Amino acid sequence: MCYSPGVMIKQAVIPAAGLGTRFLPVTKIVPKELLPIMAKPVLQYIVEELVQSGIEEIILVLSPEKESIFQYFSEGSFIDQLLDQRGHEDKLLELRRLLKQVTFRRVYQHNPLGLGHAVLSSRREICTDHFAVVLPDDIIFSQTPCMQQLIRAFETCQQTMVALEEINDEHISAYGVVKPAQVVEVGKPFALSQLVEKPSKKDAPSNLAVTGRYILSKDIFSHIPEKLEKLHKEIQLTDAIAQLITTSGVSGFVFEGQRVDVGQPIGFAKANIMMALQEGNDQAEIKSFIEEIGL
(Lines of atoms letter the chains of each structure in order from A and count residues from 1; the text may use other names and numbers.)
(Lines give C-alpha, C1' and ligand atoms only; values in the text may rest on other atoms or scores of the structure.)
Protein backbone atom coordinates (compact mmCIF):
# COMPACT_ATOMS: atom_id res chain seq x y z
CA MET A 1 0.00 0.00 0.00
CA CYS A 2 1.28 3.48 -0.87
CA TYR A 3 -0.05 6.82 0.24
CA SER A 4 -0.69 10.16 -1.42
CA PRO A 5 1.83 12.98 -0.94
CA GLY A 6 1.17 14.96 2.21
CA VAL A 7 -0.41 12.05 4.06
CA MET A 8 0.53 12.00 7.73
CA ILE A 9 2.18 9.15 9.63
CA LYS A 10 0.55 5.92 8.43
CA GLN A 11 3.48 3.48 8.32
CA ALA A 12 5.43 2.12 11.30
CA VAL A 13 8.50 -0.11 11.52
CA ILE A 14 8.92 -2.54 14.42
CA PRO A 15 12.44 -4.01 14.66
CA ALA A 16 12.02 -7.53 16.06
CA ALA A 17 14.97 -9.55 14.77
CA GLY A 18 17.00 -9.57 18.00
CA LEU A 19 18.08 -12.78 19.70
CA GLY A 20 16.40 -12.11 23.08
CA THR A 21 19.42 -13.40 24.98
CA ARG A 22 18.26 -11.92 28.30
CA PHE A 23 15.33 -14.35 28.28
CA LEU A 24 17.22 -17.50 27.41
CA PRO A 25 16.53 -20.39 27.41
CA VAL A 26 12.83 -19.74 26.65
CA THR A 27 13.69 -17.53 23.66
CA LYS A 28 15.28 -20.53 21.94
CA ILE A 29 11.67 -21.41 21.06
CA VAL A 30 9.46 -18.37 21.73
CA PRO A 31 10.42 -14.88 20.48
CA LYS A 32 10.59 -12.45 23.39
CA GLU A 33 8.05 -10.24 21.55
CA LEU A 34 5.47 -13.01 21.97
CA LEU A 35 6.05 -13.58 25.69
CA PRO A 36 2.79 -12.76 27.49
CA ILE A 37 2.02 -9.81 29.69
CA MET A 38 -1.17 -11.03 31.32
CA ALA A 39 -3.04 -12.79 28.48
CA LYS A 40 -1.52 -10.94 25.51
CA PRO A 41 1.96 -10.95 23.94
CA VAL A 42 4.17 -7.92 24.47
CA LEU A 43 3.99 -7.06 20.79
CA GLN A 44 0.20 -6.94 20.73
CA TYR A 45 0.25 -4.02 23.19
CA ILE A 46 2.64 -2.20 20.85
CA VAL A 47 0.40 -2.86 17.84
CA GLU A 48 -2.63 -1.64 19.79
CA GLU A 49 -0.80 1.61 20.57
CA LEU A 50 -0.01 2.10 16.89
CA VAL A 51 -3.56 1.38 15.71
CA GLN A 52 -4.95 3.80 18.32
CA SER A 53 -2.51 6.37 16.91
CA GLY A 54 -3.79 6.07 13.34
CA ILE A 55 -1.11 3.76 11.91
CA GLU A 56 -2.47 1.66 9.03
CA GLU A 57 0.56 -0.39 7.99
CA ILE A 58 3.20 -2.09 10.16
CA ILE A 59 6.49 -3.38 8.78
CA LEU A 60 7.96 -6.11 10.96
CA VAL A 61 11.74 -6.49 10.72
CA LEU A 62 12.35 -10.16 11.52
CA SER A 63 15.01 -12.80 11.40
CA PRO A 64 13.98 -15.98 9.53
CA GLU A 65 13.88 -17.81 12.88
CA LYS A 66 11.16 -15.46 14.17
CA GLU A 67 8.58 -16.08 11.47
CA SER A 68 6.10 -17.02 14.22
CA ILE A 69 5.67 -13.29 14.95
CA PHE A 70 4.24 -12.70 11.48
CA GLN A 71 2.10 -15.82 11.81
CA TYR A 72 0.65 -14.53 15.08
CA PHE A 73 -0.58 -11.41 13.28
CA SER A 74 -2.10 -13.43 10.42
CA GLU A 75 -5.56 -14.96 10.23
CA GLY A 76 -6.73 -18.35 9.01
CA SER A 77 -4.16 -20.64 10.60
CA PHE A 78 -4.89 -24.24 11.58
CA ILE A 79 -5.12 -23.14 15.24
CA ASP A 80 -7.68 -20.46 14.31
CA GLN A 81 -9.81 -23.03 12.54
CA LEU A 82 -9.52 -25.51 15.41
CA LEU A 83 -10.58 -22.94 18.01
CA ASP A 84 -13.56 -21.99 15.85
CA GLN A 85 -14.60 -25.64 15.53
CA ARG A 86 -14.38 -26.14 19.29
CA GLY A 87 -16.42 -23.07 20.12
CA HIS A 88 -13.53 -20.92 21.42
CA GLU A 89 -13.70 -18.23 18.73
CA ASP A 90 -14.46 -15.62 21.43
CA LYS A 91 -10.86 -15.93 22.64
CA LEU A 92 -9.66 -14.56 19.29
CA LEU A 93 -12.19 -11.74 18.86
CA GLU A 94 -9.98 -8.98 20.27
CA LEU A 95 -7.04 -9.97 18.07
CA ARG A 96 -9.23 -10.34 14.99
CA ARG A 97 -10.72 -6.87 15.50
CA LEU A 98 -7.20 -5.49 15.75
CA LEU A 99 -6.06 -7.23 12.54
CA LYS A 100 -8.94 -5.67 10.57
CA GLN A 101 -7.53 -2.22 11.34
CA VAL A 102 -3.94 -2.65 10.19
CA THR A 103 -1.91 -4.33 7.45
CA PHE A 104 1.32 -6.21 8.18
CA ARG A 105 4.37 -6.64 5.99
CA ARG A 106 7.63 -8.30 6.89
CA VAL A 107 11.23 -7.87 5.86
CA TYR A 108 14.23 -9.85 7.03
CA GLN A 109 17.35 -8.77 8.87
CA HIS A 110 19.53 -11.84 8.43
CA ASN A 111 22.34 -10.52 10.63
CA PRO A 112 21.58 -8.57 13.84
CA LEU A 113 23.84 -5.61 13.07
CA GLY A 114 22.08 -3.03 15.21
CA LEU A 115 19.00 -0.82 15.23
CA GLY A 116 20.23 1.36 12.39
CA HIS A 117 20.65 -1.69 10.18
CA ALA A 118 17.17 -2.96 11.16
CA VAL A 119 15.59 0.33 10.12
CA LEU A 120 17.60 0.33 6.88
CA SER A 121 16.20 -3.14 6.12
CA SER A 122 12.70 -1.60 5.84
CA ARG A 123 13.74 1.04 3.26
CA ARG A 124 11.99 -0.50 0.23
CA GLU A 125 8.67 -0.73 2.09
CA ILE A 126 8.54 2.95 3.09
CA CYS A 127 6.49 5.09 0.71
CA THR A 128 5.70 8.13 2.87
CA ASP A 129 7.95 11.11 3.59
CA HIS A 130 7.98 10.29 7.31
CA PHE A 131 7.35 7.05 9.18
CA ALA A 132 7.27 5.79 12.76
CA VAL A 133 9.71 3.40 14.41
CA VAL A 134 8.69 1.65 17.62
CA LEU A 135 10.88 -0.61 19.73
CA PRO A 136 8.93 -3.54 21.21
CA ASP A 137 11.10 -3.55 24.35
CA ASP A 138 9.41 -0.35 25.58
CA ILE A 139 5.82 -0.44 26.82
CA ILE A 140 4.55 3.00 27.79
CA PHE A 141 1.65 3.32 30.20
CA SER A 142 -0.11 6.61 29.44
CA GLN A 143 -3.52 8.23 29.15
CA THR A 144 -2.91 9.08 25.49
CA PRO A 145 -0.98 6.49 23.42
CA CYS A 146 2.64 7.61 23.23
CA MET A 147 2.83 7.42 19.43
CA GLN A 148 -0.35 9.47 19.18
CA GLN A 149 1.35 12.13 21.33
CA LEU A 150 4.33 12.14 18.97
CA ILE A 151 2.20 12.34 15.83
CA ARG A 152 0.26 15.32 17.19
CA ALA A 153 3.55 17.05 18.03
CA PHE A 154 4.96 16.16 14.59
CA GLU A 155 2.07 17.96 12.92
CA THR A 156 3.39 21.25 14.33
CA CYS A 157 7.05 20.85 13.25
CA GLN A 158 7.04 18.38 10.32
CA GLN A 159 10.51 16.96 10.95
CA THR A 160 12.26 13.93 12.43
CA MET A 161 11.31 13.57 16.08
CA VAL A 162 12.53 11.43 18.98
CA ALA A 163 10.62 10.59 22.16
CA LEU A 164 12.49 11.58 25.31
CA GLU A 165 12.32 10.98 29.03
CA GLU A 166 14.30 12.19 32.02
CA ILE A 167 16.82 9.60 33.20
CA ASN A 168 18.60 9.36 36.55
CA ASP A 169 22.33 10.10 36.39
CA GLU A 170 23.33 6.52 37.23
CA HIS A 171 21.55 5.21 34.10
CA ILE A 172 22.63 7.91 31.63
CA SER A 173 25.44 5.84 30.11
CA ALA A 174 22.95 3.27 28.80
CA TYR A 175 21.12 5.71 26.50
CA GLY A 176 21.43 8.17 23.67
CA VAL A 177 21.24 11.59 25.30
CA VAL A 178 20.23 14.88 23.63
CA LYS A 179 21.15 18.52 24.01
CA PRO A 180 18.11 20.79 23.58
CA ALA A 181 18.59 23.89 21.42
CA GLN A 182 15.71 25.72 23.12
CA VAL A 183 13.63 25.71 26.29
CA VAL A 184 12.14 22.28 27.04
CA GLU A 185 8.39 22.14 27.54
CA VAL A 186 6.71 18.82 28.30
CA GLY A 187 4.11 18.05 25.64
CA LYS A 188 5.65 20.36 23.02
CA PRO A 189 8.36 19.63 20.43
CA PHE A 190 11.66 21.48 20.71
CA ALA A 191 14.76 21.64 18.53
CA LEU A 192 17.84 19.57 19.32
CA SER A 193 21.45 20.58 18.79
CA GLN A 194 23.23 17.34 19.72
CA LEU A 195 22.73 13.61 20.30
CA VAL A 196 25.40 11.60 22.09
CA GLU A 197 25.27 7.79 22.27
CA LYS A 198 25.87 6.36 25.76
CA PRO A 199 27.86 9.23 27.28
CA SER A 200 29.44 9.11 30.70
CA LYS A 201 27.64 11.05 33.41
CA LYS A 202 30.12 13.94 33.18
CA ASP A 203 29.92 14.12 29.37
CA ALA A 204 26.13 13.89 29.07
CA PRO A 205 24.68 17.09 27.51
CA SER A 206 21.46 16.74 29.57
CA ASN A 207 19.44 14.08 31.38
CA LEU A 208 16.99 13.67 28.48
CA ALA A 209 17.36 10.23 26.93
CA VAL A 210 15.99 8.81 23.69
CA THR A 211 13.41 6.08 24.21
CA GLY A 212 11.83 3.57 21.83
CA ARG A 213 9.55 5.86 19.82
CA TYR A 214 10.64 7.79 16.72
CA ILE A 215 9.18 9.61 13.74
CA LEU A 216 11.83 9.58 11.01
CA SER A 217 12.23 11.31 7.68
CA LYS A 218 13.09 9.09 4.72
CA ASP A 219 16.30 11.12 4.59
CA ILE A 220 17.52 8.93 7.47
CA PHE A 221 18.32 6.14 5.00
CA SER A 222 21.06 8.19 3.34
CA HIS A 223 22.81 8.52 6.71
CA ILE A 224 22.79 4.82 7.66
CA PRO A 225 25.79 2.84 6.37
CA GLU A 226 25.04 -0.50 4.76
CA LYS A 227 28.25 -2.11 6.03
CA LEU A 228 30.21 -1.99 9.24
CA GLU A 229 33.56 -0.24 9.14
CA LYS A 230 34.83 -2.23 12.12
CA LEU A 231 34.18 -5.77 13.30
CA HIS A 232 32.12 -6.38 16.45
CA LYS A 233 30.37 -3.01 16.12
CA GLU A 234 26.73 -2.18 15.42
CA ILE A 235 25.14 0.24 12.96
CA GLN A 236 23.56 2.73 15.34
CA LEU A 237 20.36 4.62 14.54
CA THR A 238 21.46 7.42 16.88
CA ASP A 239 24.50 8.11 14.67
CA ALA A 240 22.20 8.72 11.70
CA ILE A 241 19.86 10.91 13.75
CA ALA A 242 22.84 12.91 15.00
CA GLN A 243 23.74 13.63 11.37
CA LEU A 244 20.17 14.74 10.62
CA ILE A 245 20.41 17.25 13.47
CA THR A 246 23.15 19.06 11.55
CA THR A 247 21.48 18.82 8.12
CA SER A 248 17.68 19.03 8.21
CA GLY A 249 16.99 19.35 11.95
CA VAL A 250 15.50 17.04 14.57
CA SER A 251 12.96 17.73 17.31
CA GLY A 252 12.67 16.18 20.74
CA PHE A 253 9.44 15.48 22.59
CA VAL A 254 9.05 14.61 26.29
CA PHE A 255 6.03 12.32 26.40
CA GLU A 256 3.44 11.87 29.13
CA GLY A 257 3.48 8.39 30.64
CA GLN A 258 5.62 5.76 32.32
CA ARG A 259 7.97 3.62 30.26
CA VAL A 260 8.78 0.05 31.29
CA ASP A 261 11.63 -1.83 29.64
CA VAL A 262 10.18 -5.29 29.02
CA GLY A 263 13.31 -6.36 27.16
CA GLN A 264 14.82 -7.53 30.43
CA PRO A 265 13.24 -9.85 33.03
CA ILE A 266 12.76 -7.38 35.90
CA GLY A 267 10.98 -4.89 33.64
CA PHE A 268 8.87 -7.72 32.22
CA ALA A 269 7.77 -8.65 35.76
CA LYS A 270 6.96 -5.01 36.54
CA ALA A 271 4.86 -4.68 33.40
CA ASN A 272 2.83 -7.78 34.32
CA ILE A 273 2.06 -6.31 37.75
CA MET A 274 1.19 -2.89 36.33
CA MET A 275 -1.04 -4.38 33.65
CA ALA A 276 -2.77 -6.61 36.21
CA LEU A 277 -3.48 -3.57 38.38
CA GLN A 278 -5.13 -1.90 35.39
CA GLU A 279 -7.35 -4.88 34.59
CA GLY A 280 -10.76 -4.54 36.20
CA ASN A 281 -11.21 -8.27 36.75
CA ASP A 282 -7.82 -8.86 38.34
CA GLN A 283 -7.09 -5.62 40.17
CA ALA A 284 -8.56 -6.57 43.53
CA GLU A 285 -6.96 -10.02 43.56
CA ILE A 286 -3.51 -8.64 42.71
CA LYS A 287 -3.75 -5.96 45.40
CA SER A 288 -4.82 -8.60 47.91
CA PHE A 289 -1.90 -10.85 46.94
CA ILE A 290 0.58 -7.97 47.32
CA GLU A 291 -0.77 -7.33 50.81
CA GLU A 292 -0.55 -11.06 51.67
CA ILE A 293 3.14 -11.23 50.87
CA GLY A 294 3.80 -8.06 52.84
CA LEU A 295 4.85 -5.70 50.05
Contents of the next structure:
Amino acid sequence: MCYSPGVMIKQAVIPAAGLGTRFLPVTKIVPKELLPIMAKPVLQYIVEELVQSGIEEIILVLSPEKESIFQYFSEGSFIDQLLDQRGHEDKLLELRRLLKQVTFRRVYQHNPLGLGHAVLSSRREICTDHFAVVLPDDIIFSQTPCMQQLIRAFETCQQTMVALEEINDEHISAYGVVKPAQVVEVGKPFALSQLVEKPSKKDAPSNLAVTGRYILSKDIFSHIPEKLEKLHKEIQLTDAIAQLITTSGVSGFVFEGQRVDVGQPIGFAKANIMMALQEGNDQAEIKSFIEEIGL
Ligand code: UTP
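Given the form predicted alone, state the structure of the form predicted in complex with uridine 5'-triphosphate.
And the full complex, kicking off with our chain again.
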Protein backbone atom coordinates (compact mmCIF):
# COMPACT_ATOMS: atom_id res chain seq x y z
CA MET A 1 0.00 0.00 0.00
CA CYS A 2 1.28 3.48 -0.93
CA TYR A 3 0.44 6.28 1.50
CA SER A 4 0.37 10.03 0.93
CA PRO A 5 3.76 11.64 1.52
CA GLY A 6 4.01 13.80 4.64
CA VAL A 7 1.17 12.08 6.49
CA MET A 8 2.60 10.52 9.65
CA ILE A 9 -0.31 8.40 10.87
CA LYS A 10 -1.98 6.58 8.02
CA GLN A 11 -3.23 3.33 9.49
CA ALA A 12 -5.84 2.88 12.20
CA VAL A 13 -6.92 -0.27 13.99
CA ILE A 14 -10.51 -0.62 15.18
CA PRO A 15 -10.92 -3.52 17.63
CA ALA A 16 -14.46 -4.81 17.18
CA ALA A 17 -14.26 -8.48 18.12
CA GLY A 18 -15.67 -8.16 21.66
CA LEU A 19 -18.78 -9.97 22.81
CA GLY A 20 -20.79 -6.85 23.64
CA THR A 21 -22.38 -8.48 26.69
CA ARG A 22 -23.71 -5.15 27.98
CA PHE A 23 -25.92 -4.98 24.92
CA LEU A 24 -27.40 -8.45 25.22
CA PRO A 25 -29.78 -9.70 24.00
CA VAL A 26 -29.48 -7.62 20.78
CA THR A 27 -25.76 -8.45 20.39
CA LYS A 28 -26.65 -12.13 20.15
CA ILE A 29 -27.21 -11.36 16.46
CA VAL A 30 -26.32 -7.68 15.75
CA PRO A 31 -22.77 -6.41 16.47
CA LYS A 32 -22.99 -3.41 18.83
CA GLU A 33 -20.76 -1.48 16.39
CA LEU A 34 -23.61 -1.57 13.86
CA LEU A 35 -26.31 -0.33 16.23
CA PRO A 36 -27.59 3.00 14.91
CA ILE A 37 -27.25 6.52 16.22
CA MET A 38 -30.04 8.12 14.20
CA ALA A 39 -29.86 6.15 10.92
CA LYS A 40 -26.09 5.52 10.90
CA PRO A 41 -24.19 2.72 12.62
CA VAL A 42 -21.97 3.93 15.44
CA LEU A 43 -18.92 2.65 13.55
CA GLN A 44 -19.63 4.95 10.61
CA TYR A 45 -19.18 7.99 12.87
CA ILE A 46 -15.82 6.56 13.95
CA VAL A 47 -14.76 5.98 10.33
CA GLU A 48 -15.80 9.57 9.48
CA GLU A 49 -13.62 10.86 12.33
CA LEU A 50 -10.66 8.84 11.03
CA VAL A 51 -11.09 9.96 7.42
CA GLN A 52 -11.33 13.61 8.55
CA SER A 53 -8.10 13.02 10.47
CA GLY A 54 -6.21 11.85 7.37
CA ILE A 55 -6.29 8.08 7.99
CA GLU A 56 -5.97 6.15 4.72
CA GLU A 57 -6.30 2.53 5.84
CA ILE A 58 -8.51 0.98 8.53
CA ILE A 59 -7.86 -2.47 9.95
CA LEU A 60 -10.97 -3.95 11.50
CA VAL A 61 -10.36 -6.61 14.15
CA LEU A 62 -13.39 -8.89 13.92
CA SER A 63 -14.63 -12.23 15.07
CA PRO A 64 -15.97 -14.46 12.26
CA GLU A 65 -19.48 -13.94 13.71
CA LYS A 66 -19.17 -10.18 13.14
CA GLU A 67 -18.41 -10.35 9.41
CA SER A 68 -21.43 -8.12 8.74
CA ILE A 69 -19.27 -5.18 9.90
CA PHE A 70 -16.88 -5.72 6.97
CA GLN A 71 -19.82 -6.21 4.61
CA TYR A 72 -21.29 -2.88 5.70
CA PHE A 73 -18.08 -1.13 4.61
CA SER A 74 -17.91 -3.00 1.26
CA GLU A 75 -19.72 -2.12 -1.95
CA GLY A 76 -21.44 -4.14 -4.62
CA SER A 77 -23.67 -6.37 -2.51
CA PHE A 78 -27.02 -7.65 -3.76
CA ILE A 79 -28.84 -5.05 -1.67
CA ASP A 80 -26.58 -2.28 -3.11
CA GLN A 81 -27.52 -3.33 -6.63
CA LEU A 82 -31.19 -3.61 -5.78
CA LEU A 83 -31.24 -0.12 -4.23
CA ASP A 84 -29.59 1.28 -7.37
CA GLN A 85 -32.10 -0.47 -9.62
CA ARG A 86 -35.00 0.91 -7.60
CA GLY A 87 -33.70 4.48 -7.63
CA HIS A 88 -32.49 4.74 -4.02
CA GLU A 89 -28.81 5.53 -4.83
CA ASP A 90 -29.08 8.91 -3.10
CA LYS A 91 -29.68 7.20 0.27
CA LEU A 92 -26.25 5.54 0.05
CA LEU A 93 -24.38 8.54 -1.38
CA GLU A 94 -22.80 9.69 1.89
CA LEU A 95 -21.56 6.19 2.74
CA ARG A 96 -20.23 5.62 -0.78
CA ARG A 97 -18.32 8.91 -0.70
CA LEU A 98 -16.78 7.88 2.62
CA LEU A 99 -15.75 4.47 1.28
CA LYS A 100 -13.87 6.10 -1.61
CA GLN A 101 -11.60 7.89 0.84
CA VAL A 102 -10.31 4.94 2.83
CA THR A 103 -9.31 1.29 2.40
CA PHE A 104 -10.57 -1.42 4.75
CA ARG A 105 -8.77 -4.61 5.71
CA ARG A 106 -9.89 -7.12 8.28
CA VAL A 107 -8.15 -9.51 10.62
CA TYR A 108 -9.77 -12.06 12.89
CA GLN A 109 -9.53 -12.47 16.62
CA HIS A 110 -11.08 -15.90 17.05
CA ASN A 111 -11.25 -15.75 20.82
CA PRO A 112 -11.93 -12.41 22.54
CA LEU A 113 -9.06 -12.55 25.02
CA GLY A 114 -8.97 -8.82 25.66
CA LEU A 115 -8.21 -5.49 24.01
CA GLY A 116 -4.42 -6.03 24.07
CA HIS A 117 -4.88 -9.32 22.27
CA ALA A 118 -7.20 -7.67 19.69
CA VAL A 119 -4.52 -5.06 18.91
CA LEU A 120 -1.88 -7.82 18.69
CA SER A 121 -4.06 -9.57 16.08
CA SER A 122 -3.50 -6.60 13.72
CA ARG A 123 0.31 -6.77 13.91
CA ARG A 124 0.95 -8.23 10.43
CA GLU A 125 -1.05 -5.45 8.77
CA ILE A 126 0.89 -2.59 10.36
CA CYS A 127 3.58 -1.21 8.08
CA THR A 128 4.33 2.19 9.61
CA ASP A 129 6.28 3.01 12.82
CA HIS A 130 3.19 4.39 14.55
CA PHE A 131 -0.49 3.69 14.04
CA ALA A 132 -3.80 4.80 15.53
CA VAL A 133 -6.14 2.66 17.61
CA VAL A 134 -9.75 3.73 18.07
CA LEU A 135 -12.35 2.07 20.26
CA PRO A 136 -15.83 2.25 18.75
CA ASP A 137 -17.18 2.41 22.32
CA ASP A 138 -16.32 6.11 22.53
CA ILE A 139 -18.02 8.71 20.35
CA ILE A 140 -16.49 12.16 20.74
CA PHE A 141 -18.47 15.29 19.89
CA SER A 142 -15.86 18.00 19.15
CA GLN A 143 -15.01 20.95 16.91
CA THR A 144 -11.86 19.26 15.60
CA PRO A 145 -12.10 15.48 15.18
CA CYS A 146 -10.51 13.88 18.25
CA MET A 147 -8.04 11.76 16.25
CA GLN A 148 -6.96 14.83 14.30
CA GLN A 149 -6.17 16.60 17.60
CA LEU A 150 -4.15 13.59 18.69
CA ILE A 151 -2.23 13.33 15.41
CA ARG A 152 -1.32 17.04 15.55
CA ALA A 153 -0.04 16.58 19.11
CA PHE A 154 1.85 13.45 18.04
CA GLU A 155 3.65 15.41 15.33
CA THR A 156 5.27 17.55 18.06
CA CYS A 157 6.61 14.67 20.20
CA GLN A 158 6.50 11.55 18.00
CA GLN A 159 5.97 8.98 20.70
CA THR A 160 3.15 6.71 21.83
CA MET A 161 0.24 8.85 22.96
CA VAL A 162 -2.98 8.23 24.85
CA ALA A 163 -6.07 10.46 24.77
CA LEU A 164 -7.06 11.54 28.28
CA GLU A 165 -10.17 12.84 29.93
CA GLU A 166 -10.72 14.25 33.41
CA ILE A 167 -13.03 11.93 35.34
CA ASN A 168 -14.83 12.45 38.66
CA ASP A 169 -13.49 10.60 41.73
CA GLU A 170 -16.53 8.36 42.00
CA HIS A 171 -16.05 6.90 38.50
CA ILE A 172 -12.25 6.82 38.34
CA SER A 173 -11.90 3.15 39.33
CA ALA A 174 -13.56 2.08 36.04
CA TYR A 175 -10.64 3.45 33.97
CA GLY A 176 -6.93 3.24 33.26
CA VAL A 177 -5.50 6.25 35.12
CA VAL A 178 -2.20 8.05 34.39
CA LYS A 179 0.35 9.89 36.47
CA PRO A 180 1.70 12.92 34.58
CA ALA A 181 5.47 13.48 34.81
CA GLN A 182 5.12 17.20 34.09
CA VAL A 183 2.62 20.05 34.29
CA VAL A 184 -0.63 19.25 32.42
CA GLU A 185 -1.70 21.71 29.74
CA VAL A 186 -4.91 21.05 27.82
CA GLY A 187 -4.19 20.79 24.08
CA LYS A 188 -0.48 19.97 24.55
CA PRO A 189 1.17 16.55 24.96
CA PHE A 190 2.96 15.82 28.25
CA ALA A 191 5.11 12.93 29.50
CA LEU A 192 3.62 10.21 31.69
CA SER A 193 5.36 8.34 34.49
CA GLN A 194 2.72 5.72 35.35
CA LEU A 195 -0.47 4.06 34.13
CA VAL A 196 -2.65 2.04 36.49
CA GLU A 197 -5.62 -0.05 35.33
CA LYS A 198 -8.80 0.45 37.37
CA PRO A 199 -7.22 1.81 40.58
CA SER A 200 -9.28 2.27 43.74
CA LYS A 201 -10.32 5.88 44.33
CA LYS A 202 -7.63 6.34 46.98
CA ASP A 203 -4.85 4.81 44.84
CA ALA A 204 -5.65 6.71 41.62
CA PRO A 205 -2.51 8.68 40.66
CA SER A 206 -4.62 11.51 39.14
CA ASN A 207 -8.06 12.22 37.70
CA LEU A 208 -6.88 11.74 34.13
CA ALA A 209 -8.27 8.60 32.54
CA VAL A 210 -7.36 6.89 29.29
CA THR A 211 -10.16 6.97 26.71
CA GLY A 212 -10.60 5.10 23.43
CA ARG A 213 -8.09 6.94 21.21
CA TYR A 214 -4.40 6.00 21.00
CA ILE A 215 -1.38 6.45 18.77
CA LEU A 216 0.88 3.47 19.35
CA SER A 217 4.44 2.67 18.42
CA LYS A 218 4.96 -0.68 16.68
CA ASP A 219 7.10 -1.56 19.73
CA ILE A 220 3.83 -2.16 21.59
CA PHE A 221 3.55 -5.61 19.98
CA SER A 222 6.62 -6.89 21.84
CA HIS A 223 4.93 -5.99 25.15
CA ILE A 224 1.67 -7.87 24.52
CA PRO A 225 1.63 -11.56 25.53
CA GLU A 226 0.11 -13.97 23.02
CA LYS A 227 -1.44 -16.19 25.65
CA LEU A 228 -3.42 -15.59 28.81
CA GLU A 229 -1.27 -15.91 31.92
CA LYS A 230 -4.22 -16.60 34.20
CA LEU A 231 -7.60 -18.05 33.42
CA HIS A 232 -10.42 -15.44 33.45
CA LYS A 233 -7.91 -12.59 33.11
CA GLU A 234 -7.82 -10.48 29.94
CA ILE A 235 -4.79 -9.54 27.85
CA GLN A 236 -4.90 -5.81 28.55
CA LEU A 237 -3.62 -3.03 26.33
CA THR A 238 -3.01 -0.93 29.43
CA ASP A 239 -0.34 -3.34 30.73
CA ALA A 240 1.61 -3.06 27.47
CA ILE A 241 1.36 0.77 27.46
CA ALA A 242 2.51 0.83 31.11
CA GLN A 243 5.62 -1.10 30.04
CA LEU A 244 6.25 1.34 27.17
CA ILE A 245 6.27 4.20 29.70
CA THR A 246 9.39 2.73 31.27
CA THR A 247 11.13 1.64 28.04
CA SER A 248 10.57 4.30 25.38
CA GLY A 249 8.21 6.87 26.93
CA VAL A 250 4.52 7.64 26.47
CA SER A 251 2.74 11.00 26.25
CA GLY A 252 -0.72 11.97 27.40
CA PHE A 253 -3.01 14.41 25.65
CA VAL A 254 -6.21 15.97 27.04
CA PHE A 255 -8.49 16.42 24.04
CA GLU A 256 -11.20 19.04 23.50
CA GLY A 257 -14.69 17.60 23.16
CA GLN A 258 -17.41 15.62 24.87
CA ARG A 259 -17.05 11.85 25.03
CA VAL A 260 -20.10 9.62 25.16
CA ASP A 261 -19.60 5.97 26.14
CA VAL A 262 -21.72 4.09 23.61
CA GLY A 263 -20.42 0.76 24.88
CA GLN A 264 -23.45 0.65 27.17
CA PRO A 265 -27.15 1.21 26.44
CA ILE A 266 -27.53 4.39 28.50
CA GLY A 267 -24.65 6.02 26.60
CA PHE A 268 -26.31 4.99 23.37
CA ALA A 269 -29.50 6.76 24.38
CA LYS A 270 -27.48 9.89 25.26
CA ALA A 271 -25.60 9.80 21.92
CA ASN A 272 -28.88 9.51 20.03
CA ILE A 273 -30.29 12.56 21.81
CA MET A 274 -27.10 14.56 21.23
CA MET A 275 -26.99 13.62 17.57
CA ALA A 276 -30.68 14.46 17.10
CA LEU A 277 -29.99 17.89 18.62
CA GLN A 278 -27.21 18.61 16.11
CA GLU A 279 -27.78 21.13 13.39
CA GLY A 280 -29.27 19.59 10.24
CA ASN A 281 -30.97 16.74 12.10
CA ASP A 282 -34.42 16.89 13.63
CA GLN A 283 -33.34 19.48 16.20
CA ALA A 284 -36.66 21.35 16.53
CA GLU A 285 -38.74 18.19 16.67
CA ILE A 286 -36.65 16.55 19.38
CA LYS A 287 -36.60 19.79 21.43
CA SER A 288 -40.37 20.10 21.34
CA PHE A 289 -40.71 16.39 22.21
CA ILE A 290 -38.47 16.89 25.27
CA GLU A 291 -40.68 19.81 26.33
CA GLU A 292 -43.80 17.78 25.66
CA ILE A 293 -42.74 14.98 28.00
CA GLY A 294 -41.99 17.61 30.64
CA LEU A 295 -38.17 17.43 30.90
P1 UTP B 1 -15.19 -3.80 25.71
O2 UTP B 1 -14.75 -4.71 26.75
O3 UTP B 1 -15.76 -2.50 26.12
O4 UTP B 1 -16.23 -4.43 24.71
O5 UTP B 1 -13.99 -3.57 24.70
P6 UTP B 1 -16.99 -5.77 24.66
O7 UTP B 1 -16.22 -6.88 25.23
O8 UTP B 1 -17.41 -5.92 23.24
O9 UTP B 1 -18.31 -5.43 25.47
P10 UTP B 1 -18.86 -5.93 26.89
O11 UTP B 1 -17.86 -5.40 27.91
O12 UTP B 1 -18.91 -7.42 26.83
O13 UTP B 1 -20.19 -5.29 26.98
C14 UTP B 1 -13.70 -2.33 24.04
C15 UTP B 1 -13.52 -2.56 22.54
O16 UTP B 1 -12.55 -3.55 22.31
C17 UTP B 1 -13.06 -4.60 21.50
C18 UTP B 1 -14.58 -4.51 21.64
O19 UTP B 1 -15.22 -5.01 20.46
C20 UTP B 1 -14.81 -3.04 21.86
O21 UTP B 1 -14.91 -2.35 20.64
N22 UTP B 1 -12.53 -5.88 21.97
C23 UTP B 1 -12.57 -6.20 23.29
C24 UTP B 1 -12.00 -6.76 21.05
O25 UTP B 1 -11.95 -6.49 19.84
N26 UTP B 1 -11.54 -7.96 21.50
C27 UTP B 1 -11.54 -8.31 22.81
O28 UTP B 1 -11.07 -9.42 23.15
C29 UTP B 1 -12.09 -7.41 23.73
